[in-house]
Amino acid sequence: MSVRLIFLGTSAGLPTVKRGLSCIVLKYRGDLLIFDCGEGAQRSMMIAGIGFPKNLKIFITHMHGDHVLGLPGLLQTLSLMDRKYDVYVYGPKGIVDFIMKVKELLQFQISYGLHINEVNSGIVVEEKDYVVRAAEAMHFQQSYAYSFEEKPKPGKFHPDKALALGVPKGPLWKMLQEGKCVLNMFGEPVFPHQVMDPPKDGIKIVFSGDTRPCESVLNLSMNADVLIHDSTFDDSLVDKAISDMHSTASEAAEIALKANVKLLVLTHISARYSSSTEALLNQAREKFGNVIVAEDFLELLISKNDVSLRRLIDPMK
């Protein structure tokens, strides 16, 4: 199973010609999960062609405007579509009281179950084939790293092994690739390892959102199959990532390899670097050679063994 990863809003602060505000889409299954929602995500949303399906999940970083003033309009936007399926917001501390008092303030009304849940570190969302985690980023405010984990897959049966080992054809078998010892026609136990490979690691994505490079972040990183990470500013500008609690490109570069992930993708941009992403690229890959940098309306589509990148549009036409 492949996850499609869509960058919606790359830039820092304030967004650009090119560069929507902070907004990265994942979609797995049948459900949408939604890493931050900064002004206009709604929008780039439905240019992008994607859906509001029944399971649809929100996670916001920190409570920055450029990463959470989207979420408003996002939730109106559902209800003024009567929508009927939950809906799910996690969020840092604040959270809760942002999206009530606007809800109060603007005075619209909610069509569908709206949960609204502030995060701590560890498991934030469990489902049958995927967790999501949370790790406390650094930056001005609490904020958040989260990473998407799809949970491991059985390795392969072997009917051969399980013959020999006195299991017959029938329901024992299902019970052995469900992970359950059994017994034999002899009353012996056969434990799924003696019938099956090991099991296959899923796939693992993480959202670094706004971070200095910190030791939460990078162990929540580790093995990787993609990190997205805080890439705002160039090395000659590292006093400056310092003191705004941002990274450099080559920040980000030394935690995607001291994690061993596969990919790093930059993100969260800044405005200067309108005309040229080159600096922050050459950077990152004079540390770590598999980066690119994320573009809104970027697709990603990942499997365990393989990323294919593709435009869906270009946001200049």
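Just so it is clear, the model here is predicted, and its values are computed rather than measured. Residue numbers count along the first chain shown, from 1. Just so we're on the same page, rigid core means the largest C-alpha set that superposes within 1.5 Å between forms. Compared with the form predicted in complex with another copy of the chain:
The two forms, fitted on the rigid core, differ between these two forms by less than 2 Å at the CA of Met222.
With the core held fixed, Asp97 shows a CA shift below 2 Å between these two forms. After superposition on the rigid core, the Cα of Ser111 moves by less than 2 Å between these two forms.
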Second form
Number of protein chains: 2
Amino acid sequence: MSVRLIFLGTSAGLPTVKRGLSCIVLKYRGDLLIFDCGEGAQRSMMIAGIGFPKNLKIFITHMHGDHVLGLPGLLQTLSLMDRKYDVYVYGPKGIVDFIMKVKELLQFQISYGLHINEVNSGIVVEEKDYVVRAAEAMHFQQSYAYSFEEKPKPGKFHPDKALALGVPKGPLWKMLQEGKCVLNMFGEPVFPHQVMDPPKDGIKIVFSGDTRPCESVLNLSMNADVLIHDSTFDDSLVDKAISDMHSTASEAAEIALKANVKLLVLTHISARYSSSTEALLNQAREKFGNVIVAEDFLELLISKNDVSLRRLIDPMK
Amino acid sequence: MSVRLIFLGTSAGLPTVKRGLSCIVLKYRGDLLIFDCGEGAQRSMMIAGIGFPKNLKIFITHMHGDHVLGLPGLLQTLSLMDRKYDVYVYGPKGIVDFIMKVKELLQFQISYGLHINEVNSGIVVEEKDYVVRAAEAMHFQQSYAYSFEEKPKPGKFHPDKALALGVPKGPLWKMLQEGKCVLNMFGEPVFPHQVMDPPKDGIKIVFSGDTRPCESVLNLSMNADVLIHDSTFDDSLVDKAISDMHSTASEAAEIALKANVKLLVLTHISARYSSSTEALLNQAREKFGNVIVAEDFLELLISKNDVSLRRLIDPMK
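We have the form predicted alone; now please give the form predicted in complex with another copy of the chain.
Now the complete complex, all chains and molecules, led by this one.
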């Protein structure tokens, strides 16, 4: 299965004409996963034609306005649409208080089950085909990076090998395909790896959120297909990156290199690069070749062997 | 002086692809007045090229999410821009609590003096050249309509009349122009109306906010140049308008007619009219001829004798 990743807000701190506040959505097998929900996210979802399916999960990296001020409006809009399916929100300490207080202050009703979870490091969601894992990032407050990890797929089963090893067609084949050891017609054990190709890794995508370069995000990113990393500043502003707890373009590239990721996407772009992001791209590219700068309404179609890019709307117009 | 009025959010409840959440800005002599601040307002201001001048006032009609959820982000962005000039916010009961709680929950700093005022009916702002007046609207909560009223301008002074009445050029002319009675060279009183045309009415613009048609908004709207009125539904949904405390198109038109306004602008348009607002326009027009339906990025240039329209960006593209 492939993953659709759509960048809806790629700006840092304040929006610009071309970049909205932080929001990335991930579509996988009918599920919608939203990573951060800056102001304006709900409308960008409508413009991008992203519907609100039965399975809807929202992950907040940290409780700064530019990452979370679109959440109350989205929750309210889902209610105005008379949604009945549950909605799950995951975030750091403070997320429950924020949503409940704003809901109370603005007196809005929720038409669906709303489940808000304050997360810890580790697996925060486990579904049949994927997990979402959180790791502490290095920012001002409690702040999380998240990974979406498709579960490994069993390798191809070879009937000829099974027959040659004395395992007849039938329930024993199913057991082997499920990873179990069976006994053949001679009473000898036959192991799955003898009749199947090795399991295929699933797709892995990592969102750093706002962060200084750090071990925990590096570890979370190991061998990811796509790493979306904070790249608020170019290298000439490394001191500002340190004081503001963000990363520079080449710091993001170093993490991508060490983590052996396939593609690095720079995001959370400071408004000072409104006219050009070339400096960011060039500085990153010196350390890590396969890098792009995120844009609003850029879509990545990610399979295990390939990533294709498409612009849903040209934000440069 | 003319007034620039720019519609930035003309949708009701939830945004659509073409309409953002409630926000209208008014520019007058370098002052910026913002009426309602729905989610996304700050970015629409950037897209429309509206800067943030020294004199900045924000008026909130009521504490529903679609009218106020863009306010925390705007206040935060002004701070990120390192604004030093004071910002004044006016709104109903609850506005102080909302801003202070969100500021605390999201831990953002404010770089400028922030003055938040819970208003009552009557004049809420008086400046040299204009006042802003509030009147209670009829909605679920405490809800206000606001009028912007340019102060009357003195009529044209006629030097020939002053000379003929025995008032020589000099300080006495200034006193007459300031509305004071003077004594002429024969010791007789000369009154301003003898040497000046009658005062010219200033421009008056009224924003109803969300409301059922009501006396207080009608009174506030008397002889306005422009009335911007809730027109969430067309007449076939009058029952829904009553239960949701909104107005239909022809109800808005009746208020415009009774108040003797020059131009009616229908706004707060339900998402159900995304493909066409013809029904709203036609129903209103049957009762009141000079009516338009608001659109995002529509600008009105309003002088006492004329209103011209311009689309800053074509939202239908």
